[in-house]
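Listed next as structure tokens is one chain, alone, in the form predicted on its own.
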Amino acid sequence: MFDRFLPYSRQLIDKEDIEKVSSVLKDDFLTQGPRISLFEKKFANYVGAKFAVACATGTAALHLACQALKLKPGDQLLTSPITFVASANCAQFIGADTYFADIDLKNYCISPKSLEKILKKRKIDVVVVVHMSGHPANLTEIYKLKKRYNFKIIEDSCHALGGIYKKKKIGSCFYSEISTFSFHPVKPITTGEGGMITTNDKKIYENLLKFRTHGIHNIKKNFLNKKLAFDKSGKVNQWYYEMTDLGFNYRITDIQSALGINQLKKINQFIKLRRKIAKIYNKGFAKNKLITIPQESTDVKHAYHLYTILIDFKKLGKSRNEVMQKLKDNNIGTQVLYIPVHLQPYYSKKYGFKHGDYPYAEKYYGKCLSIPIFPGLKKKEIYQVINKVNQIISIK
């Protein structure tokens, strides 16, 4: 039995993080202050994008991304069924329709072949490419399809901060219009709650800033009501702003940004530790014929937000629920990430999706189990997890 419960993932907060957050509470700005723009600049610099916009959550980031790309009612967005529901819901918020393409079982990300089959039948306006578990999707093949079928790409990079695809950091938007991130406590870095959007397009960037704050802007050149905006000498009235679009209050705070800045300093160390844990797990489960370990393509750097094994429960003769409970009894937390979105009642009722529509996604779902991986995991605990998992997932 472990001395503590080990969740599948968790934050790592140190003394310096606490000090940085505490210092904000003594300053003038708790929100809408200088730490937000500093966080954005440091984040953009880290991933190699021109612009970054911090926001309230990863879900808010996806919603804002759809709005900035001018997705509208009647348009069509496509994503992977193996993702958190937010990747699909962002279209619903706007009144657009949501569709899916099946996954590639090698990396659990959207399959370009399955995507093209859909594109041949249906006009898709935006594809949300999910870098599942931290393994980058096949962006070059998806980008080729983008050029052929004329859709826009949002990278859902919530799992993949610190990941690399063909020498480009995830978030650089080399293959996409926009990338989105989440800073929920289980993610690579945390701000408690929070999100980030990156882009290389200045117009998209300006729209994101506007939509993040009620559709309001104070950019002089874009003012429409000249009589209200300027005084008789032609100077901008100091109080003036304009709401030109319907936006939201999706702001992040300086408190969160202070934590984010300090967490970002440690991202390379965090990813190094996650990859080290994954390497030990890979070796520890290599001989277990009931377990399939996650793969890593040669041209990527896996960020290992999740370490998800596939288990042959049929051969094992135990249900996933039994396995999860036995591991929980030993203080090992696990999670099923994710239930295929097309099987959620909302989507099956609205669009008629059913079992069998995306067989690889459903095959993955039938076998997947995410086990503990986070920077604060001790070496002794890693080996104890391996021993207990192998003990429970075995045929006697």
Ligand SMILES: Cc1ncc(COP(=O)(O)O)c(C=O)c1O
Given for the second form:
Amino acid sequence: MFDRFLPYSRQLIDKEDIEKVSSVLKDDFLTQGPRISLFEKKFANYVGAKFAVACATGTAALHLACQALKLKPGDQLLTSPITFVASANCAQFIGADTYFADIDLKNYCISPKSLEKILKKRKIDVVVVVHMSGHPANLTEIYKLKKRYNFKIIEDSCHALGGIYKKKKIGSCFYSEISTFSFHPVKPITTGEGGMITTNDKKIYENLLKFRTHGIHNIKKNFLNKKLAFDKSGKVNQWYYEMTDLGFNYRITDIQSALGINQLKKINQFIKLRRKIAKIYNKGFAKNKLITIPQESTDVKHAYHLYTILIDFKKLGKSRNEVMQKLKDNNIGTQVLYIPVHLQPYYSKKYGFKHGDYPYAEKYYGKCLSIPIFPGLKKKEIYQVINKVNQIISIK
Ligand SMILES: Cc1ncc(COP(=O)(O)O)c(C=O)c1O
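Could you output the structure for the form predicted together with the ligand, given that the previous block was the form predicted on its own?
Once more the chain from above appears, this time first in line as the rest of the complex follows.
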């Protein structure tokens, strides 16, 4: 029995993180200060993108991404049913429609084959590609479809900071217009709540900045209301700003950014630790015939935000609820990530989605269980998890 409860994921905060956050509290700027742009610069540099915009949450990042791409009411956004609801909801915030393509059971990400089937029948404006669990989706195949069917790509990279696809870091936007991240405490790095958006397109970047702050900008050359903007000598009025679109307050604070900067320094170490745990788990479950372990394609680096096993509950003769409870009784937290989004009442009522619409997603959902993986997990705990899981998931 563990002397602490192990959640499926959690943050790792050290003394330096605490010092960096505390020092902001003594400074002039708690928000709208220099740490935000420093965090953005360091982040863009790490993932290899030209621009980064920090914001309030991963959900805000997705909403801003749709706004910056000028998604309109009635436009069509498609994503994977196996994701957090936010990847689908971002279209709804705007009045656009949400559709889904099935997943590939090799990596639990969107299946290019299923996507193409839909593209042949339906006009899709934006595809939100989710790098599920931290395993990069098949970006080259999806990119080929983008060229053929003319849609934009938002990578929902909330699980995949530190992941690599064909030598390019996730977030580099090599195959997409935009990539979005979350810094919720379960994610690869944390700022409490927080998000980041990366892009290589200057226009998109300017739009993101504008929508993050109420639709306001202060780019002199873009001012429309010349009379208000400039004095008689043609100098710009110091107080002047212009609201050209309906935006939001989706800002991150300097307090959060200070934590983000310090967490980002440790991302490679965090991913190394996550990958090490995954390797030990893979070995530990290899002989268990009731468990399917996650796969990693040869051309990617899995960031292992989640370690999700598929369990044959039928053969086991126990329900997932029973298994979760037994593990919980042993201080092992697990989670089901995710309930297929098309089966959420909001979506099934609005669009008529039903059981059987996305068979692979539903098959995955029937079997998945995410077990603890996070950088602070001790070696002894990893082996204890393996022993308990193998003990509970076995036919006596
Ligand atoms: C795939 C995915 N997209 C988006 C989000 C939303 O991020 P946040 O919780 O920071 O709003 C999450 C977080 O749970 C997520 O896992």
